[in-house]
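Starting off, we have a lone chain in the form predicted alone, written out as structure tokens.
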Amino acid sequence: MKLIGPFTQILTLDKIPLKGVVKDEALEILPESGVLVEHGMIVKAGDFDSLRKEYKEAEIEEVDQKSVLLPGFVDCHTHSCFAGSRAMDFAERNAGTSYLEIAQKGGGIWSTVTATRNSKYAELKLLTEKRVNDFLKSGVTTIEIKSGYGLSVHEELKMLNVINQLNTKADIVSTCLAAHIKPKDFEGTNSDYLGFLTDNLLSEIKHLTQRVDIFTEKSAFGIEESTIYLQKAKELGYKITVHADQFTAGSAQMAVKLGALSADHLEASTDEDIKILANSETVAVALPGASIGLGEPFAPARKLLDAGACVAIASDYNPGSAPMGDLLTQASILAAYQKLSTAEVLAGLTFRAAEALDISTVGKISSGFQADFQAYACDDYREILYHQGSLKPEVVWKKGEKI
């Protein structure tokens, strides 16, 4: 058993609801407190001196500077496993060419597919480990990673094996996004390709992932064919999530009807879509990195929260539309534009994001939760978003062990 502290402030994020508006007054802030940890789990958080007296046998891991402790962040939507660069796409977009026009010319996702296919397993693994461990240093202790740059049975298996065999202390959640786009070397329709995936890939990857995703959009797959594919994935026992309403509306409603864990993007969601999401158990995942990378509007996070939705915030880290990969910076910018409270942002980066991954034991500093947390060198939690990502955690703990 180990007692870590004292921290100037601990934000437990306990007792905050899973859905809807959260005022900063709802934050539980423990002054001069510590965290008692055993076997990688939190036993108790509270006044440091009281815990030290009560648990005399506990090893003390002393913190000798002013610091604010938060739960580790959960990034519930990334494409961190890839090779190559899309700097050319970024330059073209800034010069006025649209995302969809670049994709139609053979750039976009397909250029990353080509680079990732050409990357050897060991190289792809090293590239992905570097990105994941950079995330971990910045306080992101649970990371979702999608496949989707392989787009063949062999290459998707390569990606999913890489994702599952990373040398990292972060918790990794893998997702099959073989339905990213129809590959150029596949002869047949979109529906033919999705049927091919159902028959030849989904039966082969149950040991590598429990999650299936699809990009439902004009440049990818339509709502009808996406629905058939996702229904079959559910029948095979997969949990589902959807790239929804990024450029055109309609797919978020599909996600809700199918009982998806999350609908991610939502930049094009209408008021009707927002209402339907809010009245469902599907998590609405805002991806501000894509809006920044593409110069597009942000997801309507404020409207979603006001309507009562569960809103998570993720980085969408990928080489094309969201190459920054700095989750805290993106969330801070989203907060400024959408007028989100600090409590709403922190909830969206922690336990609400964990809900999108169907994980119930990360994202809070509370008894029974995994001992994943991060300490910032300041004495007021409001400093963290105020610095818009330039204030990084001094120390990160994963399962109670200092990283």
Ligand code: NIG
Contents of the next structure:
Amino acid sequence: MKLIGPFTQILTLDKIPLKGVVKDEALEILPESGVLVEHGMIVKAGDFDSLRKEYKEAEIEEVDQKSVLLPGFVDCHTHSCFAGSRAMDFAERNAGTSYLEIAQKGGGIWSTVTATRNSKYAELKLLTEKRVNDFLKSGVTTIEIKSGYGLSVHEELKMLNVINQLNTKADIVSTCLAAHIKPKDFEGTNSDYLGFLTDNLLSEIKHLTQRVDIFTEKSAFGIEESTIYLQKAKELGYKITVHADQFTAGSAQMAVKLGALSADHLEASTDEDIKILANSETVAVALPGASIGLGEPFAPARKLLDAGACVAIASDYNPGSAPMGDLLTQASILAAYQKLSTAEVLAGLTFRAAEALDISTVGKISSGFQADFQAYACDDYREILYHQGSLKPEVVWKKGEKI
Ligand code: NIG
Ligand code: FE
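Form predicted alone done; form predicted together with the named molecule now:
Next comes the full complex, this chain leading.
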């Protein structure tokens, strides 16, 4: 057993509701505190001196400067597995061509598919590992990664194998996004392609992922065909999630009807959609990185929280719409534009994001949770968002071990 501390403050993120508005007064802050860890799990967090007296046998891992401890962040939506760059898209968009126009011309996602198909397994694995380990250093201890730049049985298997075999201490959650767009080399309609995936891919990847995602949008898949695909995926035992309402509303409501774990994007969601999400168990995932990358409005996180939704915040890290990949920076910017409390942002980056991944053991500093933490060199938790991502964690622990 080991006692880590003393910390100036520990923000446990405990005792905060899963859904809706949270005021900063609701944050549990333990002053001059420590956290007791055994076998990678949290035994207890509390007053440092009391814990030291109570657990005399515990080894002490001393923290020698003022610092604030938070649970590790959970990035519940990324496309970190890819090859190539889309710097040309960024320049072209800023010169006036829209994301959808670039996609319609055959660029966009398709150009990353080409680069990813051309990269060998080992090369793709190295690229992805580097990104994931950079995330981990910046405090993100659980990371979801989607396939979706392979778009054939062989290439999707390559991506999902890479995602499952990364050399990293971060917890990785894989998702099949073979329904990202219909690949150019597939002969047939959108429905034919989705049917092809159900018949030939979904049965082959049971050992590689439990999750299926789809991009429901004008440039990708329609609501009817998406519904059929997701229903089949559910019948096959997959948990589902949707790229919903990014440019066009309608698919968040579909996600709720199908009982999706999360509906992600939501930049175009209407007041009606917000109400429906808030009255459901589907997590509403805001992706500020995509708004910043595309120069588009942010998801209506404030309205969603006010209506009572469970709002998570994720990076959407990908080479096209969200190339920055800095979750803390993006969340801090979203907070300023959407007027989110610190508590709402931190909840959205931790246990509410874990809910989107159906994981109940990460995202809080509380007994029985995994010992995933990050310590910031400051003496007040409000410093962390205030620096808008330029204050990075000094130390990150994964399952009780320093990274
Ligand atoms: O979440 N919107 C669809 N998929 C990604 C973008 C992928 C890409 O442009 O390469 C997103 O923004
Ligand atoms: Fe995405």
